[in-house]
Amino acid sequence: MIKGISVFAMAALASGFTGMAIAEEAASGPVTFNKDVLPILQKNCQDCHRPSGKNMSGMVAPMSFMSYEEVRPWAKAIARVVDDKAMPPWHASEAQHGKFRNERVLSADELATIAAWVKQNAPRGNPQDAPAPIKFQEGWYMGEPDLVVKFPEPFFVNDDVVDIYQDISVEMTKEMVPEDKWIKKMEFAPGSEVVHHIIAYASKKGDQGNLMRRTHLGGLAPGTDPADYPEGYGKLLPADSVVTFQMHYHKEAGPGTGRLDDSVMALQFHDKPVEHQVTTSPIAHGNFEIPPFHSDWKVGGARTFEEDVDLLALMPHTHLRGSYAKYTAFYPDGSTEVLLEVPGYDFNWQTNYSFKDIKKIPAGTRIEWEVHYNNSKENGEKNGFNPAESVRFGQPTTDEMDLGWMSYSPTKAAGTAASD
């Protein structure tokens, strides 16, 4: 299941109840999966749950939910798992409810409804009670692209490599843009299974090599929803600049784990005026060393806007020991705000949180960025790492990051005269 996790427990506790007692409520009437259960999944977990169904950027459902047949030998591990929050994927905060336009929630009544469901063994139902197919979009989920970037040729991952950076360039020619564009919306496709994440950026022909001068575009992280801006706000992808994909492969070393990559990037531009160029850019403190065995290490960092800006998203990034994060804006008039608590960060599910509304945040404004990591060994034999060792800052997998990235842009258009 896909879309959403549950506000169930606040809403039991509103009410009354316990989740339990709400299940048993439900279940005094007969609930069918033709007439119940099916529209949930419909509107919730089919968007992946299907073949050919949606990949978040690596992540691939691993089994289909568009028929009874297809769900009910899950019926049981469905209710679990709902109920268990490991399903549907979505890690911030209750506290943070109704923020995110990307949030994937679940209401208390179609928890309840699954759980009756499952209580009374399953039925199938009326077929006539069931809604009509969707009929979903196949192909690109952004839609038709108006631009795909390609690499010049596809790269082999050696047999021996385990975790391996490449950078791969792309001369954006005349034909591809003929002028300054902004984007609106970006999506990548991995061109292979190792392919462990991908990140973008666009330089003036001859600046590739120069860090300070290149436009962070877009990336792909397991689980990352592909990126959509608002009107008025996008990034920037000059004429006659170049793409550079940063790639991050991880795999198992061995004969015959070569793979070939052909990964692309595909763009829709805005066809309306951009007064708003988007950064994306991350606090990190980058100077850390988790000690062996710890299994709850802090590490923190800041940033202060010295002008008003727009918040549009916040990312937290870490690798496999990271456990926790959260960003804390701290206002000129001394008051605070969580903007985003994630009390279950997972690897495995790296979100791009886009606040529904943008967050305006006035200058002066001290955003801090807190993650921590879980060095344990019982993590470690989990999520397959040494927890004898000391961690820093580092790119391969085994070792850690501590990014918090964040997506803003001036407030004030561009263009616009200071007294404005």
Ligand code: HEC
Contents of the next structure:
Amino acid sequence: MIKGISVFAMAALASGFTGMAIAEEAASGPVTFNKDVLPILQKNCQDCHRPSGKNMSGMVAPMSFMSYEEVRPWAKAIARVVDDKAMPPWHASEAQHGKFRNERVLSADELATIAAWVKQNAPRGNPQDAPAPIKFQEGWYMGEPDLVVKFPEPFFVNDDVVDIYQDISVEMTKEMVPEDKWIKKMEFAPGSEVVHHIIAYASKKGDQGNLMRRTHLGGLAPGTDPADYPEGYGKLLPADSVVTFQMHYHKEAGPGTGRLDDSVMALQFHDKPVEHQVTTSPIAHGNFEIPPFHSDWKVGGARTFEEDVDLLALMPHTHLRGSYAKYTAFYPDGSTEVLLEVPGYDFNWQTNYSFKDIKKIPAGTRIEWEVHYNNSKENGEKNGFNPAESVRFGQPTTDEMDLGWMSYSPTKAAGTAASD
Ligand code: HEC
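Could you output the structure for the form predicted together with this ligand, given that the previous block was the form predicted on its own?
Zooming out: every chain and molecule, the one shown earlier first.
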């Protein structure tokens, strides 16, 4: 009950109620599912915890929380995971609270309500107190796509494969992309459970081999949300282009483990050209070696922007050993700002941290990226790797990566003509 009372204490503090009123209100009725808990689940959990909830590259919530019948068996587990901050999944430090528009956190009131409800044996309460159910749309999370890009044919990931990278190219026809298009929203659907990540690139027809000239459209890694660019910002998908899916498949090897994969990318376009072409590229050091059994090996890198840029999002990427990530801006006026700190980096939740207010980065700013790896025995048992090996940068999931992805665009409007 202590926690239950504290909800009202906080509400009372805010509204200036007296101590008597607090005690009375707390005593006046139990915390119930219908009145108090369901609204919290609707707002913070059902997006994923429903029969066809979000699929973020295989991160699919294993149970639905739509009704009392579904939630009741999980009441204790819910109290535990919200108290541990394991759910809803969000890994940025509390110091950045309020900065990102895809933030997933419960308020102190919501936490206290859930704790109080479970302490009171999770009562159902009066059905008339329940809020109207949320109508989730089926199909694409982002809404109706303008274009769905599919493989020419499903790709077979062989039985003996553990880790492979496979490029699959799709020509954009005149019907698909009649003119240069600016991407507003982008969502990937993995076509099998052996997809580890997808990165999609666009190249001019005939130029697919030139890795320097292709543009990064977007990607999918475990736990990544669909992309959604603000008005005036987008990625360019040129007419006469080829989209290449860089597929990374990862699985156990063995008879019967082969899978057909037909992953797809769905796009929604801006209805007119945008002024700010978004680029996504990483800061990467690449040349590191994590010693065996080291529990906190630090790697870093930096980039200085030569022009003013609008920073839209940050996405730390490592493999299984990554444990911590941080981006810090060193501004030309001598001041410093932590842009993002992820104290409990989790490989399964590769969040694209999207700024609520676009971050203005003046020319001359150096952005430092720092990442730590935990190559300890305990972490190896937990995440399935061999800590007795030293580890370098490499493509397989058992090697490491240190990619501090950034999505940005020049602050200066480019005009509306698409550059070549
Ligand atoms: C962005 C999607 C997402 C949101 C939002 C979300 N969950 Fe989850 N949840 C998952 C996934 C995926 C799993 C399974 C994998 C895991 O445990 O990390 C999970 C697992 C769980 C589990 C089982 C954990 C265990 O240890 O057995 C509980 C309980 C849970 N979630 C409760 C909640 C509650 C309560 C909320 C809202 C306050 C919530 N989740 C919000 C995706 C989500």
